[in-house]
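One chain comes next, on its own, written as structure tokens: the form predicted alone.
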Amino acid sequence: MCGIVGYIGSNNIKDFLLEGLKELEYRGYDSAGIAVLQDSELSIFKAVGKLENLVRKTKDFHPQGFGVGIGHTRWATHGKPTELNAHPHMGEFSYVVHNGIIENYKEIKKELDAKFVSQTDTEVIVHLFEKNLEELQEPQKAFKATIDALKGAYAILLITKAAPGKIFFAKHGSPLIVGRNGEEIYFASSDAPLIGHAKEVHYLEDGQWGVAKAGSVRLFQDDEEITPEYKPLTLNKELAQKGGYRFFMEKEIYEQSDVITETMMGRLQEDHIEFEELDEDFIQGINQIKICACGTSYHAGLSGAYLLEKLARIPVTCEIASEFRYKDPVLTSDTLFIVISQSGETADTLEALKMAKNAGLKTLSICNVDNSSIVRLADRTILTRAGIEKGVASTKAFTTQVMVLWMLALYFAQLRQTLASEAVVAECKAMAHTPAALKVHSSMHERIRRLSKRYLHGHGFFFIGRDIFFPLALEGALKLKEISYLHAEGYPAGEMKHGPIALADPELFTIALMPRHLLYDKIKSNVEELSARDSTICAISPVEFELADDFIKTASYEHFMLEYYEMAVVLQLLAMEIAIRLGNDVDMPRNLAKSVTVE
């Protein structure tokens, strides 16, 4: 999840590019760079770290008059955050910036007779363009041939000495907007950089590409030229960053369907899982797994433990990092130690990782931030690619962590041959449908919004589930506690009769996760027991439940993990809508911080 900007015009190119990148810095701050083409002179500046480092590097650069420029702020997916890996990437006479992931970059790289200086997938774009230009002798045809060869997700801006005064652009799976104001043309990953500059904008759709010059944008949908559909631009920058949503948390809930695709990209194949981060030598000798994390990441880890044992038939324990540090744990060399952290800076998890390293264990981190402390320390890392999460209450970080663990479970199952090939294919097929399960439908959201007014009082909530839906119940309860400040507890449904059911009365709300494809009859019996004690029941299920006081109907998927993901969205929306009705700050709940870097 990176941010890109572009400009064609006669005002100060540098100022717009840097100001635009500042608006997009929340999308990534591993590195940043700009490239400017004026009078066939190409200038490029890159810096590692936050944008202020690039500002310092360009303080003596003062471009005057007409030119074109592109800029990029990076969230690393391929290659470490270094200056060589920073965008723009260059060929002999062209520069490119790119947001997304090129799945087939390795195959393209093998076919190119070019000198590569970075570890990124993006660099293949500029070298492939120059190769196509040499063969086709026309920049627009060369650009089209280039994007036709790419597989994956991308928003691309390319400038070249072969077509001075122009920017070539393309979108597939990553956001890109083109704006105009008289002769000036603008590009950006979101509205915010364009506010105060462009008067109207066109939001590119997948498959659209084109070429822009001063006062003109030629737009194509595949091979057919089409007319841009310009709309007036909002004047509210914060609203623009939120994409029209009321809160960043709401935006991030809606983004999950897209970011889960990036999590799977290059890893999920039709009949198997690939992890370039792992290999059989690293896995060799592993007979058990220990997962360690805090908070939401712990709930993801607990979900992963169910999946790893179910699919790969390998013993797994999941530990809360703050407890693990002080329990004098038994650590054996045949254990793979997995830590999970959104930020990569969680203090307790980092210290637990150090303990595992000191004990000589193989270590693997699942993280969202490349070059973070945990990533640097772990032997191997699988990035979740969720993009920056601004809401304190984690949503898309959680669902992408669970997806990495699901893929990891299937990867181990392949190596350990614990599943038949038909079962592996079935799991891959289910994973491919996850974006649909995470998609928020307006009718569902409106149903939850209306129901939320019934759950603003009472003396507490039980969130209950069985099997992997138990950790999801824990996560649902945590979401509600974090942002509504109402008391909630997650429980295994079968544990109700072992004490907690004593609390049941009409003022106790039970949120019951009742998937069709995993122990439905068992949890149905547990919910009936609570209903008999007059607990108010909100059932979340694809199966109608006649004893429910409120019922949220989910889709009838054929795999329990697709039910899991849809129910995760329902729980996130329910917590958010209750908190909104209570008048709370959803994005910045009291007493909490996004990254817990102290013990």
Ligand code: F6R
Given for the second form:
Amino acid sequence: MCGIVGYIGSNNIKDFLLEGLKELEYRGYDSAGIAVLQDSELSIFKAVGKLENLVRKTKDFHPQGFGVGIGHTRWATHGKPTELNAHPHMGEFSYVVHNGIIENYKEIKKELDAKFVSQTDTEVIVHLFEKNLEELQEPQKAFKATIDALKGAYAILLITKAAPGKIFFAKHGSPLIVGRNGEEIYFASSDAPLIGHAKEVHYLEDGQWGVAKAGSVRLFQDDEEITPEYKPLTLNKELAQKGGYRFFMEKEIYEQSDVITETMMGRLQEDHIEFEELDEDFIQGINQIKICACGTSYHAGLSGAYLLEKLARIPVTCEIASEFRYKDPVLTSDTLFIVISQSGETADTLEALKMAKNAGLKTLSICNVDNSSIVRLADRTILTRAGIEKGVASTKAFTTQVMVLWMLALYFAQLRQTLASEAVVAECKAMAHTPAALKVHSSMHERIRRLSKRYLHGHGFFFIGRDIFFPLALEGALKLKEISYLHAEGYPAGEMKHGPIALADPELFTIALMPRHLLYDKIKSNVEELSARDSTICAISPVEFELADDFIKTASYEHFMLEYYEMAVVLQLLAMEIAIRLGNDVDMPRNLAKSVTVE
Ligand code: F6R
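Coords for the form predicted together with this ligand, given the form predicted alone:
Let us now look at the entire complex, which starts with that chain.
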């Protein structure tokens, strides 16, 4: 998750690039860089950390007159956040910025006889372009041959001394916009940097690429030249950052189906899981796992515990970090200690990690923010690659954490040989369907929106589920609590009759998670018991359930995890729509902070 900008023209090139990057900084701030080409004179600046470091570095740089420039703000996916890994990446005479992931970069790298200075996937693009140029002698052909060789997701801007005054661009899977205002041409990965500069914009579609120079953009769809479809640009920056959604939370719910692809990229293979972050040496001697986290991350951890035990047959416990750190826990050296955190800064989780390290345990963090305190402290880290999460109520961080844990469970299953190879392939196949399960369909969203009006009052909610759907129920209840301020509890469905069922009456809303592929008959009888006591039931299931007062039908998937993912989205939307109807600020709920850095 990075941001890119580009500019062709004579009007203060540096200011456009830096201001544009400022608008995109929310997408990543591990490092930033710009490259400006004027005739054959190149100036390049890069800095680790926030954009202000780059601004400081460029304070004496005052390019005058015509030039082309590209800029990038980075959210590390391959390689640490260092200056060498920061974009733009350089060949001998060409420079590139890229947003996305090049899946086949290792194969391309092997074929190139170039000097690589970074650990990134991006650097192959510029070396491959220069090699192609040597062979084809024509920059546009060389650029096309380059993008044809790339697999994965990309939005690319490339400048080269072999064609000064031009920017080569391409989009596949990652967003890219080209804008114009007279002779000036602009590029950006979202609207916000273009507002106040470009008068009209063309939103590139996948497979589109081209070459731009002052006053002209040549656009191609695969091999055919096409005319850009320019539209006037919106003028509201906040709206532009939210991509047209009402709240960042809504945008992030919709984004899940895309970001999960980034979580899996390079890790999920057709018949196995690969983690370049792990190796057999590290895993050697581990006989049990302890997971520690807070809030939503804890719910992801609980879900992971079910998966690890099911698939890898390894004993797992999962604990709330604020409890763990004061209970004088027994820690044994054959335990892998996993902490999960979106921010990487949660004080209790960080302390729990320190305790595990002091006890000599191997530690692994599953985190969304590279270079955060938790990432720096843990022995190993698997990044969730969800991109910056702005809504205080966590959504895409949760689903990507669960994905890392599912892949980890399968990785352990491979090493411990607890699954037959056909079963491993079946899990991989199911994982590949996750983006579809996370996709928000407008009919589903509309149904939830309409139904939400019946759930604004009453004296409380029970979210119930069994097995791995129990932590999902906990997460559904937490989402509702934090943004609607209504009382909600998550409960294991089988436990209701041991006490909570006493609360059942028509004013008690039961949100029942009823997957087809996991204990369906068991949960069905639990819900029947509640219905018999007049609780109002909202059933979420692919199987019609006649006792439900409301029914949200989910798709019929073959694997329970795909049911889990679709239901996660349903619960997020339900909480959001109820909170919106109640008039709450969904992105900034009262009393909460995005990152809890105090005890
Ligand atoms: C709920 C939520 C919190 C966080 C918790 C841990 O939507 O966001 O419960 O999950 O504060 O935060 P991280 O994951 O940053 O350690």
